[in-house]
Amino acid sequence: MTLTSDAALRREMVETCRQMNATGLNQGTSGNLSLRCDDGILITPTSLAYERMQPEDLVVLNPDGTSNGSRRPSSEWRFHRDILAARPDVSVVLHCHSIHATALATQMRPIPAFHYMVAVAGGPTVRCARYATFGTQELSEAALEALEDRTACLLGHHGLIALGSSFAAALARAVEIETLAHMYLAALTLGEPPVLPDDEIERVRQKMAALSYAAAD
């Protein structure tokens, strides 16, 4: 049995998608999710609401962009394919249009180290990628740039990408980044907050790794 045909894995992926909506990370059919497998990439289909999605609706994506199955892959399949190809350290790519992270992305505004939990993104900032049209190779390239040495980024005028070694880790990281975005927007009402130095964020990152924080895999 191949990993992309594993029934339990497919059920877990659908359940993670539904959790994305339940946690408020997503609305309607926005967002998408993918998993690297030995025999390809398993990715959510395009234009299908998560509450209607079934395990058999998930699409097997090949490296050349062709797919197997009755449904078409997410329109954002290019950045899923390219991120997983470039990042052997991660297995899951989660993309969502969460409200507060997207609000910052519409201003092309990264999240600075105003709070130590910014370390869950792998560095002293959550970068914001330059804008490119959804579903294009240009967007994929912009995402790869913003994700260099990072495990999350904002997409300019678009949304959020979070990476992880598992569905649970990617989801936890996305929830944490959305929470940070919410807090940062609140802090901005009092003025631009001071930021922690880079070496402190690196200490926090290493401590999180040692303690196996769910969102810092």
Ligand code: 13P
Contents of the next structure:
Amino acid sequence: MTLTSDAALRREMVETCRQMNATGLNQGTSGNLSLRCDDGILITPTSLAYERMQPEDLVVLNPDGTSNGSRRPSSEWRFHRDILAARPDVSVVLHCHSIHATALATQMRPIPAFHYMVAVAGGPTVRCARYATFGTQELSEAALEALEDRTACLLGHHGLIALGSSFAAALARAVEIETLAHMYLAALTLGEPPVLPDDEIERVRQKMAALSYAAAD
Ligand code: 13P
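Let's see the other form, the form predicted together with the named molecule, since the form predicted alone is already up.
The complete assembly is shown below, putting the previous chain first.
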């Protein structure tokens, strides 16, 4: 799907950012969001709270990292650019520091198949990418590795990335991964929970695809 960075898309992007706050995924100016569009990549500006963000604050990013407009792109533009370039199956990249997913990421713990909904990330684990400083090419490379054959990953000592074919799909997936992280932390209080076999997660993944599950687009 090819999209243009027109006014309606800009409004939808700002609305999705506000939903990141409303759903508890985001706090302060952490997090960022991007969309593949005709002009390049439409991305949130750096260090601007979503309550204050207006459609004209969004930045059109060129593949070489340059941009037009009055605001600077998110400091994480490298991983947004690289993921959108490497993954023709996705149009939207969402990043946040949601509490429970980030709590696991601070321990470098992937989310295993303790619950069947782990399949919304495309496989039997939500991997955790190795740590690298925010905004660096090293972080982009770590994220791309953790996202191989997946549509979400944790970022070590940092947060979460969720991908989607639309704003709604990426948001639904991020909410689901955060919920799974919360459940996993609760389950861990009784010890490491048993995991479902890989073939069961594959069965669930195919069933979700057939039913067009929002978080498993
Ligand atoms: P930006 O405000 O530059 O998008 O950075 C926020 C963030 O979450 C960095 O990882």
